[in-house]
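Here you get one chain, nothing else, as structure tokens; it is the form predicted alone.
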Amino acid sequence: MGLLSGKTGAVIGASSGIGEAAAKLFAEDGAKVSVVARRTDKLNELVKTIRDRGGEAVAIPADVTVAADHARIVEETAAAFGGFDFAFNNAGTIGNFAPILEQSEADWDHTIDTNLKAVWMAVQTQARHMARNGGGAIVNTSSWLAVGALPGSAVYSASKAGMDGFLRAAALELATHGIRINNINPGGIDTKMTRDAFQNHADVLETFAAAHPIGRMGTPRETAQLAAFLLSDRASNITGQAMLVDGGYAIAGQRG
């Protein structure tokens, strides 16, 4: 029996990085997934995948900046599966990661709606559904940068750090209505985002990786692990908790 086994939730944000990682895991331990992304070819190659190794998905096309889309995501998984017991929403845009002096009033509302008004549009409209029908769990992809930053980093930074703000009173609120909610904040994973955020530029993500305390960047496939458990019954204590799996980099200190 897997860690999901009997459970049925969408990934948001699934076709590539992290969430691609986390619905072929969360099929493997047995959950009914339905992936959700904008790009339509991404998300029938993986639930061909999916299939392919014997698990049970759907694609549902989708934006996350449109606030009807997410009934339409939590209809459709429901209707394909018969319930809808998590969500990981895990969409999200690094945006221009540019000095504050170049950035413009249009960067800001793109790195915010897609980061931090969707999050509160999804949370907002599974929780709705979840409440009706006996609870759930939902996690969110935050960031280590949350608490911390880097140059360019600012308006990425205070769009992760209010979903942060927003887990806490979110969690006090569901917790009433059977719903669970976390947030897991990666370091560096080494991803397409990633090396868009250093514009692919070799030996710098490679002293970003070496700067990790365990000597390197994590991998989708082990952030996924912790939104699994997470999502898991075996995580039926925990809520409100924004968790960093970061390999240690946020640790403050002098490093070489």
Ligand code: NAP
Given for the second form:
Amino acid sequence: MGLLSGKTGAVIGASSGIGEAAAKLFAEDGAKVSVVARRTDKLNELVKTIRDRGGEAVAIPADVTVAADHARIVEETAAAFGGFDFAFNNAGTIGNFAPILEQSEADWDHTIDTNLKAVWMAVQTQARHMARNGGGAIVNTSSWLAVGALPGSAVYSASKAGMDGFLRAAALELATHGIRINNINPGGIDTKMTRDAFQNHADVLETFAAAHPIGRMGTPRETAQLAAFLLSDRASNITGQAMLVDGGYAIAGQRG
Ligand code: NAP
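Right, the form predicted alone is done, so what does the form predicted together with the named molecule look like?
The next block holds the full complex; its first chain is the one shown before.
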């Protein structure tokens, strides 16, 4: 029996990086997954990979900033698999990772809409369905930048800190409906987003990677493993937690 055997749900932000690794891992662990993002070609490739490996998956192209898409994700997942009992809300943007003096109102709106407002819309829609159908589990991808900072991270940090604040209130309310909700807060993970954030400054990226106490950035798969655990019944007593998965990066103190 896999960790997620018998579970049905969605991985949102599944077309690359952490979400793509999560969709593959959840399917290996026995879940039936809908994979959601804007890039349909990437989703179709992922569905094929999962099916070739004996798993069950469907693609649902959607944009998390569009309110109506959240209802469609839940409805289409439930129609495909007969239920919707977990969600991994992982879609996110680094936004314009620029000095605060150079950022625009549009930069703020894009990052907050994608990372924070979309999670509120997703959780509300998913939880309404789960509350009517015996409960469920939700995991959202926050960041170590909710509790830390880099030059240029002001709006991104605000969006992720907002997610952690939202989480705690949501967990209190949703517990009464049999729904657990947690955040994972990755440190530096080797994905396109990280490479974009460092704008291909290989030397700076190398220093950043080496500053993780484990000596490297995390992989998408080892990040997804925490999400799989939190979505599984093994985590039945865990809700409202924002959990670092960062190789010790956010531990404060002198290094070197
Ligand atoms: P990534 O490879 O760039 O993946 C981002 C995912 O989000 C893609 O699947 C993208 O799909 C999706 N997405 C973005 N905007 C969307 C929208 N409007 N509608 C639907 N899907 C959307 O980056 P990643 O590193 O795996 O990031 C995944 C999550 O981890 C993000 O929430 C990020 O903030 C968080 N995180 C990453 C790191 C890191 O070091 N990499 C650290 C901490 C937290 P489409 O473009 O196809 O829509």
